[in-house]
Structure formats: structure tokens, C-alpha cells
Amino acid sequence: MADKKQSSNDKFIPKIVVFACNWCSYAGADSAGINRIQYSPYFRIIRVMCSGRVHPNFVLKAFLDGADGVIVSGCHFGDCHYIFGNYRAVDNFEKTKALIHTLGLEEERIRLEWISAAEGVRFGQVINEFVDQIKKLGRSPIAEN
């Protein structure tokens, strides 16, 4: 029964969302772009103004809505453009992750990274490790219903 899992695992495509921080991690992921750093192309990214606009909700609507996963990106502290809106992100990244608990998901399922517009590499980085433990994981059961 490992094996059949294991073989489907790897044909499994996953889906995953990338909430990203306009100032910083967005501008990010278009240096990698610019760059042509390889990375996973299983993803897609939503610019948001601020990493600390990404309410709780928006992460399980993106579940309800198929993604096996989801990234909340944003400026490294000291460097946001609103002061203090990744300090507000790691509460509302707290909140969802007791949400995800709740829902019987497994934290791996969400991250919280910090990624500068400088850190195209990063972000290649970041997104080709997220892909490999979503991989592992499987697609999500509430993408599954």
C-alpha cells in the first residue's frame, strides 16, 4: 500500500498558492524571473500590498479553493514598508496555523518566509523546497472533496 502511494506521490502535481509582499517578495520572484533562476513551476503567486494583509481567511479560501499549499511571503523585519506589517503577518500566520490544526491539515502545509527584493535566488530556493514537502505530503484532503 506504501508503494501505490509512494508511485502516486510521484505523478502528483501540486497546487500551490504564494501570497506575496509587493515591495519585497514579489519583487523577489521577479529578480529569480530576470535571473532565470530555475524553479517549480507549481505555483501561483498573488500580489498583495503587505504580508500582514494576508487575513487568515484568504489561506483557507485558497484551500477550499484546491491548493495543496500555501506560502505567505513578505519583507525581512526592519525593512517592511509599513513598519510593522510582518509583525502583524506572524499573528495572523499564528492564527491560521491553529486554523489549519483545527481542520485536521498538516502545518507543513503553510509557510512564512521572509524574502527581499535582492533574494531571487531565495525565492527559487524557497519554492523548490515547499514543492518537494507537498510532494511528500500529498495533495491536501480538502482538495481531495
Contents of the next structure:
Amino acid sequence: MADKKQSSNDKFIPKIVVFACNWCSYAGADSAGINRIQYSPYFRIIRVMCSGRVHPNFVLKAFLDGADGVIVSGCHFGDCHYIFGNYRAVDNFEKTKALIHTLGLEEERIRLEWISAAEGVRFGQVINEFVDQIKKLGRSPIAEN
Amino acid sequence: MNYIDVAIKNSKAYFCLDCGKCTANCPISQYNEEFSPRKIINQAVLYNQNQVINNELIWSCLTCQMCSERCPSDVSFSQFIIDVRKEALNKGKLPQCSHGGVIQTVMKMMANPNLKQKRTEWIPKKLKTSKKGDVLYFVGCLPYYDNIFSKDIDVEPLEIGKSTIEILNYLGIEPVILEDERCCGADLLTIGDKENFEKLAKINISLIKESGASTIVTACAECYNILKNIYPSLSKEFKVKVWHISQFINEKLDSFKFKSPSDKKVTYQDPCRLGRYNGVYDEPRNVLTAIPDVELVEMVKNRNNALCCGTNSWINCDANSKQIQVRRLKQAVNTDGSVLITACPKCEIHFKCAMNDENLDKNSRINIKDLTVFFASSLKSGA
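Can you swap the form predicted alone for the form predicted together with its partner chain?
What follows is the entire complex, opening with the chain shown before.
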């Protein structure tokens, strides 16, 4: 089974959903584009007003609909446009992690990141790292059907 | 046949006499004047039949069976609502899912056969379980409830699981616990998602068959109802005896030795699925009163008149739900009992969630425990 996964990895194109907050991370992705940074294209970005809005259900729904990995991304602590939104994101993410674990998915399939509007390079890096990680893990068992 | 004809036939709604007893007794109707089981049935049977699915009030029903309890014509309004919801869901109508819809999503994910869950990690090593055996403990969604609720409200759903295994171990039974058990699907069935419900049921039935168990014990009233009444109709091979833990304990009460419990005066909440659906009223009461020094005091509304815990299948939890919960909590406080015992994890979660409100007055605050937790804590160790 593992060998099969390895060999099919070359052709495996992961589906990744990125929830990016409007004020920092989405602007960070913009900045990556403006600076013409080359990075992996295998992700779909969804803009939310705040990372604190990303309820566990958003992440699970992404997996249910065929995602292989999900990134939740917001402003650095202290930078949140809504002051405490990203602390709420941490709380939500802890719950999501627990649910993902009980459901038997690998915890590496989800990631919480803080990316500011100026960190275009870092946005590219995070996406590249995550795509590699998901490629190693292979298709999510729920997406296989 | 049109869906509405099927719904009317299944629920015997054509017998409706238009007497309105259902509406007079419905817990939702008491707070939401617009909601009326009589009116919904009337709308379906007499007028614009197909408009029923557009009626948003069909999602407000608790399916608590209080209306059917009083109905002189024995119309099953809950069954009617479930059939109508099926069609409404097919037409793209959606209920307002509580908790962001996460519980529904988890249940739908479990319907995927590829999933390999890690749902037995919570079992402490001192408790004994086995891979194959005669008695199977059907845990239900407790591990997920723990993930979702334990941080926000003061509940420990897994304590119910631990206590149940403890009780079974006390009887010398090492229950089978399925590593990859799925949700029983009760909540999906109630919101009308028959497709996913059947997927879940199919996986569960084959897993139970593989385990070789001939007896299932569960501590959840909703799992009990589904496993006992719905699963046998889906598969002819499903011939397992299903017990609620209170029934199981009641059969073997002589084998237990008790110590004096910390709470002496208790009151008991009848879960709708255990009481009105299956008529299990006496067993939980026997179990409670078997513990020495325990006095059971009944609430104003008890047994088949018991008030629902306010919300069902994790949808449409609103101000009306809260009002029902507070009313029930007040009834519990008025008994002068020190603890409210429930036999369904969902009742416990719903009541404790209502008590999470800081502005709630003292007259509606009471300690709530699950039957299994209370029973296990009053067992004398080392038998």
C-alpha cells in the first residue's frame, strides 16, 4: 500500500485549501504575486474577514469535499485587525486538530500560520513546504472516493 | 407516489381530527406561537400540499413525540416531519445547523468507508476491553462530543464511556469496543439525510457482525433507539439484542455492592428516545433507587409527560430551546433534589450549555450527572 502511494506520488496533485484573513495573509498572498515569487500553484485560497471566523466545520467541510490539506492563516499576535481574532483562531484550531485526530486523519494535514501583509516570500515558502508535506502523505482517505 | 402522500400514509396523518391537542402540548408551540403541529398537518392534508417543504417551521420540531403521546388518532407527527424533511433536503432546503454544522460534517465524514478512526484512545489501561466477544459496548459519538464541547462547557462526555466500561467490568464483562465504529446516524435520519444514514448503518452492521457480538449495550438513548428499532429493518441479518445500560444493570442489580453516594436526593430526566419512543421508564428509576440512601424525587412533568431537553439533532437551537431548557431546569431545582440524572449524553450537553449562561439565575442551576457516572461512582470497589 505504502509503495503504491510512493509511486503514484509523482503524478499526485494535491488539493489544498487556504483560509486567509483579509487584512494580513490575503494581502501577503497579493504581495507574493506582486513580487513575482514562484511557488506551488496547487492551492485554492478562500478569503475570510478574520482567521477567528474559521470554525472547525470550515476545515472539516473542506476535507469532506475532497481537500487533502488545509491551511488557516491570519495576522501575527498583536496585529489582528479585530484585536483578539487570531487568539480565537487558536482556540478553534485546537478543536479542529482534536477532531481531525479522532477522525483518523494525519494532523500534518492541517496547519495554522501567521503571515503578515509584508511577508510575500514567506507565504510562498509556507505553501511550498505544505505542498511537499501533503505530497508525502498522499491523497486524503476521504477524498479517495 | 408523491412524497407528501407517503408522509401522510406513514404517519397516518389522514386520521387527524384537527383537535389541536398536539399544539397545546408541544414544547415549541408554547414559546413560538407560529409553530403548530396541527397547522402543519392541516396545510399538508388539505391545502397547498407541496408548500410544506417551503415552510421553515418544519425544522423547528424536536421530534420529542409529546404530540403523539396525546394524539387521540395516534398520528405520528415526528414521522411525518422526518419524511417531509427528506424531501426538503432533496430540494436543497437546509436546517440551521448548530455549532457551525460541525457535528453534521463529522457524521457525513464517518459515512466514508475509507476512514480509519482513532476513537478508542481515551480508554484508560485499568479498564478491560476485548477485540472479540459476546457483549459489545456501542460508544456512539462521545469522543467527538469531547473534542467539540469539553473546552466550552462543563461536560466530560468520555466519563460516560469510562463509567460504562467500569460497570461492565464490575460484572466481569470485558466489552468489545470497535476501533472504527461509526455514528449510529440518528441525527442524520432526523434531519432527513437518509442517504448518509444508510451508509453509516451499513458500515456499523457489518462491523458488529464481524465482532461476533450477540448483545449490544449502549449508554446513549438515541443510539439505543436507532440500533433497536431502525437497524433490524435495514438488514435481516441484524439480530442482536440491544440494551440500554439502565436495562442491563437492572437485570443484574443483585451483583452490585454499593457505598453511600455523595448525592442522596436525585431527580431523573426521561430522554424522549428512551421514554416516549421505547417505554423505558422503570428501569432507570429502579437502578437509581437500588443505590442505598438514594431518594428519587420526581419533577412535575415526568415519565411520558417529561419535557424535552430543548433541541434535537443539532439543528435550530434558538431562544425557544433555551426557554424550554430553563423551564426544565427550574422544574428540577423545584424538586429539592441536589442532582439531575440523565440517561442521554445529549440531554446533559444541552442542559449544561443552557447553564453556561452567566446571567442565568440561581433557581435554574443544578448539578447534572449521567446515570452511568452516578452509578459507577457509588459502586464499592474490589468486588
